[in-house]
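Just one chain is shown here, as structure tokens, and it is the form predicted alone.
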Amino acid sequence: MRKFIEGSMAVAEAVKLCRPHVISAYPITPQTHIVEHLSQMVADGEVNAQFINVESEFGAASVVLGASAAGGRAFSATTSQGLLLMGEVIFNIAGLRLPVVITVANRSISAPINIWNDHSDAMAIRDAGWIMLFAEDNQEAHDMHLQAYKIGETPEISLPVMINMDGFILTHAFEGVDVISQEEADSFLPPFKPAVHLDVKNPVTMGVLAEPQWYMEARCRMQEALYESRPVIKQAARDFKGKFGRWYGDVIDTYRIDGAETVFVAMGSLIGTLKDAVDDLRGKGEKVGLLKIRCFRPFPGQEIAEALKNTRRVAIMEKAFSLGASGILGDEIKAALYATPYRPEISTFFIGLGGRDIPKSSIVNVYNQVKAKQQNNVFVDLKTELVK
């Protein structure tokens, strides 16, 4: 059924379809509408779940950890400072191999205080051990939740999944969304059957002390599971396309990349603006294309290298960066290409930080700079552009 709804409502509708047992979150802009809608659904009897009010994001993360450990399908949502307050538990959820799903309405990190969109929050916890997916638009955000549970709950994977959607740009935008029916959702996503969970009839211990002779093995197994999740992510995307006809890429996607001499690379809602810019530039005879990073963790280095093997120039558009160092996405792409014979010129640009508008004119300006010469760590639309 097609509905004209807010992005947050599209997410709430998707979570309802996944039949969670426990939902817990703490309100924080711009995530609040997601759990407001879910709490109303629970109160109205539309969702057979426990909605647990908590005193903070740390409490919300702790609740969904416990719910998942007890064998329940659990969901939460947060953003920015709230995600950082969850930090300790975020690492524990991954380390315990609990397939929790959390939606992050991406927002900048203070200080200075800013409530608008960039990817600083997600990038701050990128090494926690979660599968991290980025949605391009509200339809993908809606559809991504069913895929996320299917991926994370695969017994061989058993890892949490973080769905990232740009705050305000997506969460508060109204657009047409094809909402999946409950019958369709049930045929795609089976009931949760945890491989291991806490049960008084079959006692187990979770989260034990790992002495030096065991800790490394546990972390190594997490790394293996993350890499093994790539084909599972791809299969979930193919299965979803086969059932619903919608395709967003698997770990990456490409747009008009054939014959492109210059390729933009980005994540999230910026993809839509970049597609428009690519179309305009192509119309003027420019050989330009786009690479969309849909899955940031596990990092799809092999797929990126294959996609970029025939291009001369790469313009990486980052909505976050590592203070005191450089572009996060740029550095990872350079590392992925290092082991290959492919050597395109790689330029990194910081754009849209703190919710700054990104018109097509800024994209065209980036393209012109890249064509002129390789760029490094340019803050787009600032008078002082280069970081030495």
The other form holds:
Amino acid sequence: MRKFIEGSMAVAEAVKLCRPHVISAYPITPQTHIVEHLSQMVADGEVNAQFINVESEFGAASVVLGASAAGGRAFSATTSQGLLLMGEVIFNIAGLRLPVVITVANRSISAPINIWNDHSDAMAIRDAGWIMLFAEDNQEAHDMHLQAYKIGETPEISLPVMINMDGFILTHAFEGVDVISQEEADSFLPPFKPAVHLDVKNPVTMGVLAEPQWYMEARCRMQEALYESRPVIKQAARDFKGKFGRWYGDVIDTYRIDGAETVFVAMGSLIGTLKDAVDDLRGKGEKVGLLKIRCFRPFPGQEIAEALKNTRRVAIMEKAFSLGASGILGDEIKAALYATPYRPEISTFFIGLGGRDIPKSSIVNVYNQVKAKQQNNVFVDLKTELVK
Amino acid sequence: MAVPSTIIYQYLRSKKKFPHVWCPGCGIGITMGALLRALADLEVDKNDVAMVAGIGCTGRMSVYCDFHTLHTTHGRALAFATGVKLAKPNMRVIAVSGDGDALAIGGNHFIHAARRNIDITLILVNNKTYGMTGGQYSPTTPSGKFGSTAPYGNVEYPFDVFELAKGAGANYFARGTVYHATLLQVLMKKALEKKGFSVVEVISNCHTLYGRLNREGSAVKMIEWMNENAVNVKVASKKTPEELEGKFLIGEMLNIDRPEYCERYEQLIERLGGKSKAQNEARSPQHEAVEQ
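Following the display of the form predicted alone, present the structure of the form predicted in complex with its partner chain.
Once more the chain from above appears, this time first in line as the rest of the complex follows.
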């Protein structure tokens, strides 16, 4: 049923459809609406779950870890400082191979204190071992939750999934969203059958000490599971399209990339703006296209390289970067291309940090710069007078 | 006609950071005023004060006050303040936190600051909710009261902040309200003068969220409720349990003299024949450079 709802509500509706057993969170802007909606749904008996507003994000992540270990389907949502505070447990959830789903309303990191959107939070925990998906709009965010549980709970994968959606830009935007019915959701997402869980009849130990003889193998298995999740993520996207007719790409998506001499690369809600900019530029005869990275972890290096093989120039636009090094997407895409014969000219840009607006004119400027010459780690729309 | 006092202006970034973000009628302004008047009473030089704040409506106080201010991450005010105090034992360190900041996400730091009995004054504004994020229930939301994450009433029990502070080892605890602004100033002054960990819990009003969710009325009505239900500890012993039913205590509830952490640390150094912090401060060229 099509509803005009806030992005946070689109997420809450999707989580409800997934029939979680335990939901735990701590209030933090701009995530809070998601769990507020869910707490109301739980209180009204619309979701047969236990909801707890705990004392910190550290507690929230720990609660969902415990719930998942006990065989429950668990959900939390957070952002920014909250995600960082969860950090230790985020790594633990992945290491214990528990298919928790957490929605991150992407926001910058302090200091200075800033509550607006960029991708610094997600990028800071990119090495934790989670499958990390980025939604372009609220419909995709809604649909992604059903796919996320399906992917993570696949027995041979058994990994947590983080759904990233841009804070405020998506979470607080009202738009029309096709809300899936419970029957349809149930036919897509089966009940959770944990591969291993805490069970008195069949006791297991979780979180054991792995001595030097075992630790490396456990990490290697995680790495393998992450790589093996790529076909599972693709299949989930195809299955979803088969059932609901909606498609957002699998691990990546492309837009007007055929014959494009310059291709923009980005993640999240920036994709929508870029599509408009690409249309405008194409209308003026410019040969531009767009590559959307929908799945950041596992990193779809082969798919990206394949998509960029006929391109002359690539403009990578990131809402985060590795301080003291350079752009994260930029470096990883360059590394992926290194294994191939393809050598497009790669330019890297940092854009929209701390919620700075990204108008189409900024994208056109980026395009003009890239066309003139290769660019490295350029801060788009930087107020140069403030950094002298 | 009475002229409003301008004595607190010396401690405010009145030309730089105002207007403030607090809702009209919020009790945090009264709390801040009481704190600044207490400091004025003590004739404290603003350069001798470090104010450390966490995140939340109360945390914003550090933006408006013209001391050395350190606005930290959520819940960590007391931990950051501990670091400040260790580096500058002679500095007057004041932490300001809300109930969520000090007792939920930062609850661990609260009990350990009290246990160490480090010379920090905590101003804990208790409005029974998370105001900045939209009225979720907090560790001081009474059972049965409503929050945006407790739409049919809170099933958890609240902390008794006095028992918590006392049990954990604080030297001083007082509770005031934003109705009793003059008393609040007196209690804060005593807390500031006290060596060791001192806490002033300020019962405040969040009429915008908590008050609305619980039908407690306007700011004025919520503040009047404080007047009607607060009982000073000095008279509480003369009242019957029936008379105290549903009331809460205000005033000085704990005032002991357990030796303070920094002093004990100094004594240990002295006992072992080392240089005291004060001696180090005087002799270190590095330190002098920082001072300049």
